[in-house]
Amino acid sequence: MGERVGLEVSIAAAEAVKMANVDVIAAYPITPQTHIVEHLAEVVADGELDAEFIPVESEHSAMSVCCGSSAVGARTFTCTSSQGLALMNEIVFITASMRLPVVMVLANRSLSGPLSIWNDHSDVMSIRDCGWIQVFVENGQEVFDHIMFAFRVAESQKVSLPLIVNVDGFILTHVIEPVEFWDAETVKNYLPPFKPVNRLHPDNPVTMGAFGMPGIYTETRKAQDSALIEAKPEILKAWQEMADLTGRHYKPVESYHAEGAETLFLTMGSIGETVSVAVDELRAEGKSVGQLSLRLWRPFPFEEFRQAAAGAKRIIVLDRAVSMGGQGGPVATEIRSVLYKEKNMPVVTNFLCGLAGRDVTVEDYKAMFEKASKMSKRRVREEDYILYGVRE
């Protein structure tokens, strides 16, 4: 492997993109992803990366350019956040429908209003069903590794779908962490040259994104859904190949002290490491508690999640987005659906926390455990979800 260095995670992400030898970068700066594209602009301008850096006028234009460049066979990267994602929303859905393997880092940030530049998951949850493969990371090393993974999976001949790497804004993007870089030989062994399944070329004309009459639309959506589901074996294969090369093992659902635990926290993103500390302290107090970290969001890992949660009596789902007018957060709704037919379905308690970057401490997670333990002693509860820490 390569050198282990301490640097800002955004710079590490940009360096991973550089090492992946991308052909086109199209992006518009928005906090907190700006440092990623700034550094990529520098390495292209300095001749360290032979690529086209296209400074577009908006995020909508950024994703439009990415569609065009990917369609002609260029390895393509972009990144955005929050309102930027909302602006490119129209093209995000088209990218997946056209099966274009664009890679995007989403620096997760709350959606307006009120205006906030801080972290939660309201942006990614707004495009939950866009058809992209979606993964979550917890630290800087995982960010670096998963950019390599993203190109490896997205560009696979068996997949050909875009992929989002979700990176918590500021909490990860702007902190300095130790990251082990890959050496050139490892990158070469892991990431083959991009060979598109379908390519726009004057010598072989094809149509992409054409008008779909009602008589074919349902079938095309079925095909797209099937493609996303069938990408899972390649996702697992890419993680295994990474483990063979780097020694770092990633899974769709990762467990921490989960075996035999009566209560399980479910986390996504960087809060997982803080929750792990709370789990350690609770276990030291004699509590039967563990943790599951959901890394693969789409396609959802049904089998792995049910297996990891088997035997638990309670699951505390930590959501960082509000499903307005619904019953709590989008992740908890999903988990209840996944477990609905289980013979001994655990009680699912949903805490919505950390919205717009509000600090949530180890003591807060321990308090959530105590409250959930009391609530889940009865099947009929007066509260289906709790917005944690709301001031009276």
Given for the second form:
Amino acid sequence: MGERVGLEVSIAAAEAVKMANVDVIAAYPITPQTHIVEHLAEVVADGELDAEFIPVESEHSAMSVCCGSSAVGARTFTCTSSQGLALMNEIVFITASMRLPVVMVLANRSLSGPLSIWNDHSDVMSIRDCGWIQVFVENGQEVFDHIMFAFRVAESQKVSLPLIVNVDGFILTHVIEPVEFWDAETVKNYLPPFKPVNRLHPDNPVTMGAFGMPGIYTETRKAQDSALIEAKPEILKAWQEMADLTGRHYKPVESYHAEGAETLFLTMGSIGETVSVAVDELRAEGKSVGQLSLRLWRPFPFEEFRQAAAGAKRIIVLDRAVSMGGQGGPVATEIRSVLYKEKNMPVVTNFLCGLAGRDVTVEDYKAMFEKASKMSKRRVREEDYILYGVRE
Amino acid sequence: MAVQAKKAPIEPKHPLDDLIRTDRMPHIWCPGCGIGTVFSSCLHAMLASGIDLDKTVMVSGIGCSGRGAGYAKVDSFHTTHGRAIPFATGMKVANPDLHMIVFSGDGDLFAIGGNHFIHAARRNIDMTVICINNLNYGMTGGQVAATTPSLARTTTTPLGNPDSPFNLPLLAYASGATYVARWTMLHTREVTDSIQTCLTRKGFSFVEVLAPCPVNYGRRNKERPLDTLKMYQDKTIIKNGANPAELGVDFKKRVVLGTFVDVERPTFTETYDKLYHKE
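For the form predicted together with its partner chain instead of the form predicted on its own, what are the coordinates?
First the chain shown before, then all remaining chains and molecules of the complex.
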């Protein structure tokens, strides 16, 4: 293994991209993603990374460039946030349907309006159904590891799909953390050179992005959905091999004191570490509480989630986005549906919190636990969701 | 949260206080930034032009200049990145009585929103577009923009910019703008006069104002704040009616300022009304 150093998580992310030896980087500046891209511009300029760095005129162009470079067989990386992702939206769907294994770090930030640069998950939830593999990370080390993981999984010939690593904006991107780097040998063993399934090359011409008439469109959709679902074994394999090489074990659903716990928190991203402190304190007070963290969001790990949640009486789902006019948060809505056919289905209590960077502390999570404990164990309409801490 | 008691006004008032949302002060612009001067010119022009300020809307995109819409005490719309012109187009065609002022930066108007600029000029939408050109994306930390001079250093071009910048007056002229001018923020009076002219004439009017960004552009290009202003004084020449093709921004040579286009042609609303709203 490489050295353990303290540095800004954005820089660690860029260093991981450098070690993954990407060929093309195309990005447009947007807070809080900028440090990652600026550092990549530097390492390319310094000759540390032999890649093309393309500072395009908008995110729509960034993702279009990425599609082009990936289509000719170049290892491709981009990075954005919030409105940038919203502007990319059209091409984000194309990338997945063309099966182009672009890797994106999404520095999660709230969507306008009001205009906000702070962290929540409203950006990524807006593209929930785009067909990319989507993972969430909790700290700097996980960011570094998951960039290696991202290229490895996305470019695997059995997968050939784009992948988003969700990194909480500011809360993670701008903090300094200890990160254990991989040495070059480990990277080489883990990440083989990119050999695309199909690529645009004059020796073997193919057409990408062609018209799909009603007679074929449904079948292409089925194929794409299957590809995403069938990526899971490769995802699990990539985590297993990473564990063998680095000693760090990652799972689709991480659990913390979950076994036998009556109440489980469900988190995604950096709030997970704060919640685990709350879990410790609540357990010290004798409360039966544990925690699940959803690392793999797409393809959804149904089996692993049901197993991890088995036996719980209540699940407190912490959503970082609002599904307007729906049932509260997008994650809770999905969790209810995933558990619907379970015997003794746990009550799903949904707290929406930490919108646009509003601080949520250990005390807040403990307060949520207390509030949830006093709520009815029956599933009633009024319990569908609570916007935590809202001033009315 | 308790509403804070309104602070007692500080006397004497600034002459532009009636046009500024003073509760939003202090502004975000850095020491040495040129945007404030242009903003002030714009407000002076709005007052001097005599236009009905109750029928005036300021529209901005994203970026340091984009804060303009939030600071002006008229109806204003702080839009998403690049979309100031189409938002303003919507307002203008729905209510042709409005005076539209688009106050934004080079990154916003000419990179992410470049497409809108050429089409609004082509259609001759009656609006005044003021572009503060500071040669980079200042707000996000000084990345390369579509206006960054060749070979200039930015955070995303550490060895120098390999691309060529837009010649904005040429682009405006070629797209069909009916009024095109360029000044630097040092030419405060000319900027004010130009904007005043735009506000009282019909058609798509464009004013480019070169302005320093000492924190993000100057620092990386060995340009001290006062050096930039000296350059604006020494290396510029006023040549009204100059050939738009010769208006590239290169301070190693002379940068041409002045009014380059001032013509009349029917605006979008006039032609549209003639064809579709026959009375």
